[in-house]
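Quick heads-up: it's one chain on its own, the form predicted on its own, in structure tokens.
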Amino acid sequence: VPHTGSTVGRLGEEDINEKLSEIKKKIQSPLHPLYDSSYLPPDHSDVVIVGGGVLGLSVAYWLKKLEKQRGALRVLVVERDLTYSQASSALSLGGIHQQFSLPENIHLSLFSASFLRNINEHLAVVDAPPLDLQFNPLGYLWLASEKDAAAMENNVKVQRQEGAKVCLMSPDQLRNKFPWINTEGVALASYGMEDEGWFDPWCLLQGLRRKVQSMGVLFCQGEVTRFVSSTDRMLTKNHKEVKLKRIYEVHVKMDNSLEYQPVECAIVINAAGAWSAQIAALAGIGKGPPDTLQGTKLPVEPRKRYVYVWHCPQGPGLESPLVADTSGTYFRREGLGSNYLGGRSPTEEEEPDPGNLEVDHDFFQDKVWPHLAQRVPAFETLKVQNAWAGYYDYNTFDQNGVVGPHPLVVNMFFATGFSGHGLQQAPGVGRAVAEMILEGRFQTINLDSFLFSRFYLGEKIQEDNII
């Protein structure tokens, strides 16, 4: 008898579901006054991109640009905050340089420099004004102490081999070109002569957004709260059983609402920046025994970074580059009115609580200003005008990006973990992810060393030049 009862219960449930479905259909009829679907995501999308910052938007752009037939791919971007008030893209310094130690990073930034130089060829929209990125091509100037000089020489050799225009400068050459610098403790400097400087990150973000919308990409303000997956079992060569998961539905919780919308999909892009590890965990990534591929987490976490704005009428002139000091302190000019932006990445011991974006002004007084004043004596008299904080999507494993598919959650692709150089590499990374999805491999730039599997294998690809 209980068995019969449970069957009847199930049938009853199906009847109710059918009735609910009919009611929903009626309400969803365009003629029904209660229904406004403008804020809801579609019930299916070929690709769901989690995160609408510059990296997510770049993936969307290249997917639409490279699709075989116009309108072939339906792409949805899910972003928690379409005002971008806490977005790393919008709060960035907007720098671009090729003075990396890894060839992959050099190539990504060279690709981006070309993309940004021809921005209106890529992102022009009919009847919309052209984009003005306000690119300042003044270069980066990296300073090295005696102990780092040999590494800098090696890095510059690699940079030149890969096509970057970088020169080395002795302390004397440095003083001649930039007389405002105190060269004490500097053994060598490297200076980017082309394709380096800074631009307006907000303009790139809005330009990409405007373009992808014109290409048919859909947007939705909400938060991804769940993935529904199917599981396949597979035997490896060593006859070990491996579970492969495939996400087929994404649940999007709508803003200011308790309801969620299920979206059927074929591919998910994790471009959630500082919060991408939480999105990976929702898909079961890292939820397995330790020291196994299933148990390997995405090692990306939010790290708070401060940017300070100061005024100094006697400071470096209009031709001054972005300077990265031996101490890790950096600065650049901002506009024409003797204003400067700068800061310094904290040590592991100094890492601030990433729970909010409040600024620690003592950090400037104690940890930034002494180095600035030592390197540029004019900064003795600077006056701090303003400050803000933003998040790095910090890859604790090797401070490099994670690009491409997960080996076990086979249709989740990453574009995250760039630890502060995501904005400048977004055009190249977006193209790489789109190529991997559409062609099954990286084509323009080989980013195999940025795949997720390196975390399980313990293969660090260390980048020396991160500020």
The other form holds:
Amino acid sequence: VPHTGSTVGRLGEEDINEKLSEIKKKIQSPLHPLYDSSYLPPDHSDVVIVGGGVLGLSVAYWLKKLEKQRGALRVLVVERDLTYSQASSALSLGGIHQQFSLPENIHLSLFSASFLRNINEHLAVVDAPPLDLQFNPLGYLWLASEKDAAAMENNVKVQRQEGAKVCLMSPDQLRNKFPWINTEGVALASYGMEDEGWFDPWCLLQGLRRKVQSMGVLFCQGEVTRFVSSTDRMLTKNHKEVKLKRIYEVHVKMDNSLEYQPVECAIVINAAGAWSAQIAALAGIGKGPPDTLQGTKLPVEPRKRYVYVWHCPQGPGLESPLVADTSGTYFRREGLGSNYLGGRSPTEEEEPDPGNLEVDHDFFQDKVWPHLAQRVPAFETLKVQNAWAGYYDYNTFDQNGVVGPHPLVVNMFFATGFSGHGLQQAPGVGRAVAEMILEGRFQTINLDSFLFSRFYLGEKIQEDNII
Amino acid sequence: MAAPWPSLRLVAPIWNRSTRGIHHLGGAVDPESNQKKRRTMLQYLSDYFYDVESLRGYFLQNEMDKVHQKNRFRDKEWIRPDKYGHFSQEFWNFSEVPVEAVDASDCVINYEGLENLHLLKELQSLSLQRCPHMDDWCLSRLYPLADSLLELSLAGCPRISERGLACLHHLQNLRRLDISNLPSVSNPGLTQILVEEMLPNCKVVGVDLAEGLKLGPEEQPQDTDRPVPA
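Could you give the coordinates for the form predicted in complex with the partner chain, as opposed to the form predicted on its own above?
Then the entire complex follows, led off by the chain already shown.
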């Protein structure tokens, strides 16, 4: 459209509305110098990933990695807060272990360990420096009391069968190896020898982001406020009517403004972590009579967890693993300077209010320190230096993740609800979701038991080893 | 080709059982027998008569010749590749002999390759100097050698950091550890002290601890106890 210059003169005679609409059209055309919509997401995108944390980025990475042709998929990642100030991924302790009771969890962790080991082959970007995950391969040490010892032995058998390198230790062996532990009340311990430890989650997040941007994934800082979907009515074999929804438009609202951009999409991925339930509710999941499939909500809610940093010069030496005590308290060493990180998951009654990320120091004094001092006598003289709080995307149903499509909203895929072990399973889950989208089924690791439908059918897949 | 590094011989070679039959030959050979104070009749006689001494020496020489005859490793302490990098076919004749020492310096061995070392149940000394792909993940794979490993050298590996060195605590039989020239270790002096605390029976070689002391009196000591930022 040729630019005809200003339309001055004879305003009184011509219709003002017509003039205004003409001006508006000119300004909105992409060639006009006033038009700059680069901050807005695109009009169309094949896949919209809601949530730019480690799970969302992992799904984006695997989608681009496994797509059949280069550039076949246009992927958009919508993240509300690109500084990740409240994101669970950034505030995590960064541990990875294979000591789970479910074989699927073990496989996910093993896959993620090999991904992290070869991270510079997977996430290499031309001309960018290699990633240093600062991985500490010291493993996890889970302590079990008398009543949990049998379950732990069973779990270790399953873990060994699936390929994790875990060994069982008696209290005497524990005392031999780690003289700073007080083994009172400990009947059995399981120690991960390989592929377990902790790393820097921020590095993984930035590495994924850098790689994913280089692969052509679009990022947008905004909030998803609405899903527009079309409904399809179908009949089941018993002639009951089922309403299947398909989301065809996502409204992304910009930061600090009322402006929104409708993005036409084919697939939506819910990787919003602690806030996944809100996104699911926007899509109409859970709106229906209770005890029906329409009425089953996504049972993921934010739970606040504290992490404390303390200094103890006489504490456990360089060889100490991440110790998870019988009481649920856990700690690990950080660096060379006798600093330790740790915390404890509160019981249901002690759950703090997840409205903000304020730290409760009394929780440490009353609920964490006594257990620490009991297990490691050297910790009686510790001094707290720092603390922070983060959210778990806690699955209240069975504390395991939700992966895969929703039965009724057919193009919404979940990758959330991992209740504290999302970071260590992110590469595996990302690949599973990408395979589900591109191939239609899980190929590397079978996560059929993690589908949404288990909430309606009531099939719990309980995971015991959660801290 | 890497120069052969001196094998330590901390543990005296275990003699073939049959040579012990000749009444504790000459005292100097077997260090453990020096502890035994009892003197046999033969020893007393050989201290006083030259003929008895030379007779004993003659029998000793015979036994030694028999031992050396059976020894397939004459003049060959190490089996090395030739100038083309190939190992000779004779290597296969020794397949049931336990491997005592492996020198993998400058070798591009990686995480998957280290699995091959797990089969060597009697490995006493391992040298992984200057291996470019040895990193912290690889060190966590050394624990199966804990029963037999006495010496380990990691000098000059560019990717090993103090986090990997912490996994060496499984190797409780280690007597000598070389961790010099590790560029990725953030604080070599402190790391050495912590590793020495971790492995009390082991001699840790590597860092010249006096290096830090060469700073002038005005220099502030490094603060390694800073709290970790959230």
